[in-house]
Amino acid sequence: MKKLLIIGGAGFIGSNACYFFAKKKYKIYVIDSLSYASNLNNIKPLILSKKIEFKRVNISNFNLLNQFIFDFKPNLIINFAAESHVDNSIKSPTIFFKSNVSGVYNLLLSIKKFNDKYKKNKIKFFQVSTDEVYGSLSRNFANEDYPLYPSSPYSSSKAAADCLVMGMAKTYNIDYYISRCTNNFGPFQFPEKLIPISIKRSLNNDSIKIYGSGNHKRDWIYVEDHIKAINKIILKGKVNEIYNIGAQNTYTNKFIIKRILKILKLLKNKKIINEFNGKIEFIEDRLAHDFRYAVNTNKIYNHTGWKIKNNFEKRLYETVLWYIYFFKKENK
């Protein structure tokens, strides 16, 4: 049985990945630093049922990370660990480069050392990146060869990590994959990003805040579809390649908020919730706020056959319901 190491497995996308890969034929170990946006309770059922094992490890600590990798001897490492909130990166950029750049460097250095020692059992590395490395596009779609033009400390740290992976992998003969995905939504996301924070504020009888005009555009993909794409790349993708992942659900932030409020109104009519605040407050725009992200996904389709059904409305409804029950449980 192959060994899979999931890094950042108590975070949003990582938690969902744990549930997905736990159904596959892997022996799985999960490590996470358990920062503010992580929650060990997300994956506790998997730990208790012994479908995965967990250890608290910060990838910024090279010695601890290296010792763990040499002890576990994984065949594949998927790195979901990242500081990802753009607002926080603007306020405190240092922690983003420590985690997103130095942490990735430590991973690559440890893999290099491991592969030098165990030449017949080399580790493959999967770096989970973001479409934000391409910057704002006024029109068209960025393919994998599109220039990197990051606009924030967050996106620049992810672009730097991508370059580290490509450069060190070429020098030290490390097999890698890089995926660049659009905006994720779904269960387990810490309530600071647009969808969960908007649901939380509305349920708490606060107005929902939107930067600027609210016309900034993002492509939204349900988190499980993202994980399925990663799995397809592992199974059928080519090593040492970059793959864009997107759902072609490009909507303005204002549209997303209005859809959430429509769902909340429906749930109130069904008496699933009692009250919600339907007010939207437009606030001063964020510094260097990218207007539009959009990626071309022809490559992943051509190489792996991956595609998704357009299920945005259904998945958004399910996501709103999930957070309603999550916040109720949190407030007990």
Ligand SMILES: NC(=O)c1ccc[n+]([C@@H]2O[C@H](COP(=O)([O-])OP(=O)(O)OC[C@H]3O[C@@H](n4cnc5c(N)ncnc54)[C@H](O)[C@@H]3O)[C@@H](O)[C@H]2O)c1
Contents of the next structure:
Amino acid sequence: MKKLLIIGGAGFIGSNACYFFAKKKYKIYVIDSLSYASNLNNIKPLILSKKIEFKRVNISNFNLLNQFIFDFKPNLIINFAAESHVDNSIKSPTIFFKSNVSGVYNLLLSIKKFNDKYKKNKIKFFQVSTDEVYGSLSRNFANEDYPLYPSSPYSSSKAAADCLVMGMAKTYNIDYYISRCTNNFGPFQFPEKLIPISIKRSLNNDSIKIYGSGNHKRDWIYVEDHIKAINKIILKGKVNEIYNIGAQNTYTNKFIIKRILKILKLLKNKKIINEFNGKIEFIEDRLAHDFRYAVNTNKIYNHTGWKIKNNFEKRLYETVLWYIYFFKKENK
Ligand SMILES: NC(=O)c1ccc[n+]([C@@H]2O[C@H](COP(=O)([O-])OP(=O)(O)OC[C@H]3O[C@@H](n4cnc5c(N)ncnc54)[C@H](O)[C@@H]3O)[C@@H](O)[C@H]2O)c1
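To test you: the structure above is the form predicted alone. What is the structure of the form predicted in complex with the named molecule?
Entire complex below, previous chain first.
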């Protein structure tokens, strides 16, 4: 059975990936530094049922990471680990470069050492990146050859990691994939990003805060669809290629909040919740706030046949319900 190492598997997308890959034929180990954005409870059922194993490892610590990789001997590594919140990267950028750049460098160095020793058992590396590396686009859609124009310490750390992967892989002959996905939504996200924080504030009877005009546009993909695309790349994609992943659900932040409030109203009518606050407060804009992200996904479709079934409204409804129950449990 192939061995899969999931890094950052106690975070939002990583936890969802653990549930997805646990159903496939892999022996899975998960490592994570367990930062504030992680929640080990997310994947506890998988650990208790022995579908995955878990160890706390910070990828910034080369010796620990390298020892772990040499012990577990994975065939494939998927790296979800990163500091991921743009606002934090503006206030305290240093950790972003430690985890998102040095951490990826450590991973590549360890893979090089491993591949040098076990020439017939080389590790493949999957780096999970973001559409934010392309920066703000006015009307066009970025394909994978679009220049990197990051606007924040977060997106520049992710762009730097992409460059490291390409450069070190070329020199040391490491097989890799890079995916650049748009904004994810779904269960297990730490409540600091737009969707979960807005649901949390509204349920706590606080107003919902939106940066600037609220007209900033993002393409929203359900987290499981992102993971299905990653799986498709692993199965059918070409190594040493970059793949954009998107859903063509491009909406303004204001629109997203209005949809959430509509769902909360419906759930109140159904008596699933008692109260919520429907007030929106427009606050001072984020520094260097990108106005629009949009990716062209022809390449992943042409190489792997991956395309998305559009289910945005249904998935958003399920997501709002999931957070209602999650916050209720948290408050008990
Ligand atoms: N959330 C999105 O909308 C989105 C979109 C596109 C790409 N991405 C990328 O997907 C990946 C996962 O994002 P997410 O939203 O799940 O983030 P997250 O912040 O929810 O999870 C990141 C996880 O990585 C772990 N981690 C951080 N630094 C680490 C380190 N030094 N060593 C080991 N583990 C570490 C954290 O503890 C956490 O569990 C990131 O690389 C992010 O850039 C996210």
